[in-house]
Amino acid sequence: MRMPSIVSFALLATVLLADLPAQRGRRGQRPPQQPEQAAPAPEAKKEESKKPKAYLAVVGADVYLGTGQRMTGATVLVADDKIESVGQNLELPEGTTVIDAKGKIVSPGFICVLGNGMGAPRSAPFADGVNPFDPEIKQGLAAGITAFMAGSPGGGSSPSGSNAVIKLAYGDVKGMVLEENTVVAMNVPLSLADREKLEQAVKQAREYIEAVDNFPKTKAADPNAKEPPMPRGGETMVAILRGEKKLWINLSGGGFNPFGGRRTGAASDLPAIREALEISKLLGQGVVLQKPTSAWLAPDEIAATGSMVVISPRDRLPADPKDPDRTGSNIASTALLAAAGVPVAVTCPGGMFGGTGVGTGGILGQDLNTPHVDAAFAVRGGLDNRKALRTLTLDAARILGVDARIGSLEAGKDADILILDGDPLHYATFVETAIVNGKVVYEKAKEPLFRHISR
């Protein structure tokens, strides 16, 4: 037999050695890195950013901006899912889809601060539980609703809550959850012990925020310095003080009549309102008073703290016969609060069997069809019509902590737009077209709900 030459052995050894890195990789060891595959090439990113925008223009309408202002014969220009500009005689980019709205009214989508259904789950995880094809979404859009808060604002002796601002982005699961947990809530009155706990939590949160703000200087002076630790359980209070969450305060003193909007219980919740305002002063910023019956007695006190109010103009509480001028509900509450500079959002009455927020449940009936009725009741009580629209748009967005995204027709905000055949708060007005995230998601003429009704 012929023996292999020394040269053959050398060649074989060279091949085996050259293949060792690949063999190590196949055996589970780390293969050699390939930097060119670690990140997409800059050219690819540039190409992606050059993707042409899809433009949509609503042209020729009387536009209610949601801020209290109105423009006649204006255009709302949308680029992808954002408002590009609002004005008169705008130059439209080539290829813009145009909706002729001459003779119509355009407004921001209505925002319900309390709601249920409409494709949203009642609890977290919200992003996993939304149903973008729920028929209630179309019903809500037909009523002008484009966003609402689902879940619970919270309660108890310290701030808590699990909720999300849901958009009625029919057919678009990714576009439905605007933001989660922008709101937390607590109850008053507090016991002395709970008040002390709250004060301690605020103190610790303030100290933490100050330490974090000063940490760069501390680190520069001492390279071994460690970042300040978050106080135990202090995440929520820190977020409140930083303005990242709105604190709602639930006022005790009365339940709800299951047979309508009449509220039963104590004839005045003024002491609870004032306790809530003391918490606002402790925080150094405004809170949100949830459904205060006696707010009409203290509008200036509420305004002085920068606080806001969620109110149901349809709630009724009889006055105490012994003090009729300073007890009970008042249909003028919203007007009095607005005159003092207090932002107000309206919502529907509650009921024992449901209906605590806008939805189809509860003995109260189909509040989902009529969110504008609550704002109209505020007008009945003396509120200016354009300010009343704010209770369903910009002020509602502020109370939910999402006014940077929705609530008014301004450049840079989400394109959530209604095209209406009349005044937004008129009982006979219909939504003709609803746009959410820049997409047409409802057209009256194409849906069975109201297409058979014309006037």
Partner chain sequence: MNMQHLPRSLSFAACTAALLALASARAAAQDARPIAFTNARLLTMAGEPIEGGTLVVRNGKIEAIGKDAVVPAGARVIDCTDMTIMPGLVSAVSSAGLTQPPSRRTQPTQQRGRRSMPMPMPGGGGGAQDKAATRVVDGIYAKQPVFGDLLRAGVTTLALTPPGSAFPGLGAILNPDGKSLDELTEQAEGFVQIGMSIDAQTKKLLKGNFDAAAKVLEARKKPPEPKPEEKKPEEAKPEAKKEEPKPEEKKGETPPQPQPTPTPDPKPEPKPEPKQDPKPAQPQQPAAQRRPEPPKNPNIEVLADLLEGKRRAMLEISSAAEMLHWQQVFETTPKFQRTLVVQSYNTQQGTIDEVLEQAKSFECAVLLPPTLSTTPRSRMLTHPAKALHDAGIEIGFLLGSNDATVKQTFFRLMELVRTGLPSDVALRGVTLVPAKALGVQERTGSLEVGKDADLLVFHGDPLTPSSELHAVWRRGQKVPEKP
Given for the second form:
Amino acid sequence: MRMPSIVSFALLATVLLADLPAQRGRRGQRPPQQPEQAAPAPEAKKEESKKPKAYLAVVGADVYLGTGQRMTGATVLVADDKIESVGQNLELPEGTTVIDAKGKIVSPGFICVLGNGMGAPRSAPFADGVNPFDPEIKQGLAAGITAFMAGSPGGGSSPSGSNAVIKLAYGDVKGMVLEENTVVAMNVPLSLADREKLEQAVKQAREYIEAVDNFPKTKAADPNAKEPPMPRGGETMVAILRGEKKLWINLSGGGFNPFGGRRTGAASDLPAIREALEISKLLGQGVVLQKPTSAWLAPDEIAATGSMVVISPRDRLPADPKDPDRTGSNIASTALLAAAGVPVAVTCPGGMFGGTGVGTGGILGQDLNTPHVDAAFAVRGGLDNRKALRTLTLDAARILGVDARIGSLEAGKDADILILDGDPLHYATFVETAIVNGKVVYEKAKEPLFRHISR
Amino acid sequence: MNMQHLPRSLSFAACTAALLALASARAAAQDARPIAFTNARLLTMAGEPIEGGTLVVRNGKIEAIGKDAVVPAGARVIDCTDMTIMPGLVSAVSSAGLTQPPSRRTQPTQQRGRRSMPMPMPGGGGGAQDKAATRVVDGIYAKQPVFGDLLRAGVTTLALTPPGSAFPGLGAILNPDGKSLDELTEQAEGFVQIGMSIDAQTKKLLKGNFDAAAKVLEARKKPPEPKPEEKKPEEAKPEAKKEEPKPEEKKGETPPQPQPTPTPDPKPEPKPEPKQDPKPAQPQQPAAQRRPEPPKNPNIEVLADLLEGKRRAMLEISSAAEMLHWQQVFETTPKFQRTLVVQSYNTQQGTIDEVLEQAKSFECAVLLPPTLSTTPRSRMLTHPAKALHDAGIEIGFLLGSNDATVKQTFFRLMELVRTGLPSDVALRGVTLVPAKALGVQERTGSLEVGKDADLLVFHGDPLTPSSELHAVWRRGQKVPEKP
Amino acid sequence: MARFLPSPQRFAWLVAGAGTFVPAQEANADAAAPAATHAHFAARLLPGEGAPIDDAVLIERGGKIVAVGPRRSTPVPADAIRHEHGSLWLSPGFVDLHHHVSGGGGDINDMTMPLNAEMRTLDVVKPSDDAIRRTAAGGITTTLFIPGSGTNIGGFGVLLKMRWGQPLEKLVMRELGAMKVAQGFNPERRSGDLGLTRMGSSEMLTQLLERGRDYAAKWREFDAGRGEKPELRPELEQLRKVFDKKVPVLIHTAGARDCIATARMFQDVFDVNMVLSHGCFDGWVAAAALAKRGTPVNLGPRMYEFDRYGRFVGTCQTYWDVGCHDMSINTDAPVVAAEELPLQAAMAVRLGLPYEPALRAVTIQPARQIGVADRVGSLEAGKDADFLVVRGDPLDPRNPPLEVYIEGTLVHRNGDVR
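Show the other one: the form predicted together with the partner chain, since we just had the form predicted alone.
Following is the full complex, with the preceding chain placed first.
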């Protein structure tokens, strides 16, 4: 079902290119007498189930699809918990609840690839530990977050990890866990022995998958044939190779010494990045590089493997004065990677006052209370404003391996929608309404958090 | 309920005997005389308050009550002008006198996150227990001042709640006047305690044990078959071996019965249910000679009894989040006699009024802390008790586990009333509703003819700050002011 | 696919400029007078004081602004070197009064004695430190590099221009920028063994300030030709400047109680120039009382208090609403990165502070509070030509300063610092 990321990226790019001129048009200039533009809606309609669907429509807003495209004065139609269609002049089924969003901006909910709190337990099992009434959920929704990865991506010399993509479905236990363990992670550099073990594991997993694929044939030839046994401890690797789990590779990251300077030793993690890309080649598919400080030095190498990147545009690592051109962080990393075609997700700075949770300590602009500020810093580094939204939406979803469900406003995806009072990446923009799984779960006017602030 | 009834009558007899032996002749004579409380304001909990009414007590029972009730000849008359009489308090949830630190008290804060800790703790299930058949009363030391303190504060019926989540054991109903364990124990197996908690282990235990209990119940309902081996040979085979030693071990035990059948008549029958003994010699060998079934698990048997309607449960679900997790465990909650208990308002997990519909679906009373709550992380007050009452849910209140919390309760109720809860609901919530929760409403909880004379006599209205608890009567006996 | 490839021109600077560790050429800095005249034309100019000027020109000579105004009505000298910035904006360089990172790291508190009025950060400035470069890259051209809040008096901070890699004297704007005092919380932790309570530290502070006040008074008398020449007390010489009102006091204070205590001490009891810095937590409760006194406040790095009603109460907005208008905003770098001062102002706007005062709070207002408004903080004739070229709103983190000028000299181009 899942295709290798590189292929899917290429496909997506093609789709995007194909769609761009057609869908985007000139802002607000679309003549209403173009019925074929509204066509996707009825086509997308699926067979009605027995229970009548509850329809919700967000009407009249400028809609950022999350793919990098934008539609003016469009309608997002939601049926139960899924998006039914997005388009202009959609015909609304009878009994649709309509939210008038004229003059507003609509965006997919933000996805934070690294997070904690907001109703998620600290460790597995997640489904049995979520707290759907955690007040932090409202705070996260106020920040535009509708999903994040809780737990640990993992680490060590072989892929491991225990995590879950949590949705901020306030008051809904079942709706809160989108999927568990979509991500496993490991560290580089590896020792020679670990490297050997990894190669062995990949080889065994490949053989197993091949054997399983061929099993019907084998069985036909020999009715007594046994089903091939899963290699010992090989489940994770098999899942990675089958595209069921995303493999993250942790790099050192651009730490931030609070008092500046004194951090000249950390030269470059380019060798580590290359080692990670070697692993990617070994697997024959892209990996996710977590906080590769020097990624800006090798965007094309990363793109060639179909890998993706998690980065904080604000993590600062001064260059080594002895080798200034090949060391240190770069605020343009995100832009350079995106330009090379590498999907990037942004995360918070890792300093002592930043953090991947929503705090109430008073420091603003450094944690998940303002994820859009991190995307804004990607723009500061040269990324296109509209593409920057993808670092919080579709690309983030792909990096978590859940892009089939969330990350963009497209028919069939989960109805996780934000209604904003301005440009999604503007510092003063607030979430007015947040919808998760088709339900309105946050309204600025009804929660104490920011109700007192008016524009 | 015969067996539960038994210890009570025993203890009552013992109590009377003790009184006779210890107290003076005057006291004994007093006991025999009827007592008439006259000119009192009577808050009966069974109807409108009676102004200037008379309440007649004889042999520890209410003999007559009403505006026009006749004072019997020779009665000792107590003039209660300007006084209010209400039923004694029923504390349906408490940890009073538990010898170990009551882990359930501290656990909610640790397990469910403090104010400063916004997330639920990992699902480790530290508090999850699988000992539904263990009687909490067996772990108690009787000679503790807390019981007398509670009685003097107005608690005439006291429950003892086993601590922990999932199935921490069987709760007891205590006579706070008791001086020994026997006297203290009114019903050793008053109710099944069930505790919800947001962790995988608790959820697994809840689901697994209730499913198992449902199967046991199914088996019980089947007509007894002499030879079930034929039907289920695979199952029977391994059990058949186990069957062999049984008869020898079971020598002298009560005759085999398909299952214990508690009947309402209090026949003296020392141990009809050996499996419910907390430390039975052969806990795995219940009386079932002819039936080759797996050894009975007493913890499951207790639940089967519950499902069969022979027991009642206190079901502690303290937050909205726990409620939703409960519903995730049970799409439809099994049917059994129950009362919901909210131990404390946990705004970090949502208070119970956030899930009114779900709470309503339990079709039972809810016992709440007698306090207002707040919206999360703020001081904006909310009134969950009123919300539940307005939604048509019967509510009662928790009185805490010591006399200080009981004394505070009236002030707390005043606050709840001042903020919109009807005062009769507030008072029923500490008398009749908890009495029903414990299944003792036939005996106490309201001022009605035939019930025990468990009385609180107040100067003035109990829900005014100037009122004062003047006297506590338990079963027609005035409780001495000093121990 | 072609459309997806990066445009080489667009990203060339990002990579090429990246590694050059040579400071931007200070072409005019050392040139002997007469200096060349430069005219910067831009779509909009934010003067820092007053309304924005559209289609504006800024004329600079010898590091000073000669004229600012609309292009139509402002005469441009014929010999001026013209810089056309097209659709870009000009903004004053930012001023941060609470900055700890120009010393190469860490060296900001001598933790032995509680009162260190004889110390100064001037001695630990490290002009080659990367932090200075980054700070300038963020558009912050002037900072007050102060000691930490570990002791009651940490010493004297130095007022610096963020001219990375230049000799120290080119950075220093005023050797004694401000005396750093810390009230409450931090100095209580381990500030020697005296003054571990607020009572104690208040008393010790008062005693020293009284000595300083009397010492300064004696010298003033002597200078005015009255009285004997006082004995020179080197340890009080710096403090003397405070009481001569040549150097203000910047007081680390948070919480309403301490805010009032600070205002009482440094406004009512001692007559000095002061700035109340931080004012966080529930400090806003005292804002009305501070407004009455006209207390200059320098708010941050905390931008809100999560209050008892579950609200994000914006600190700056609350002070502003009750009339505390002498307001600046800080980073307390490294608490918030030094280059993120404009983000701090942006976050204040997010939480309800109007835009105008937010911009002023990182430009002209801090310059006034520290006593250098005649030189920096706004784009006016006669002032230092410290300005930024930006794509738009300079507070928006999406708009990096494309060029940063200090005294007419280009000190940073976007891409110089990664």
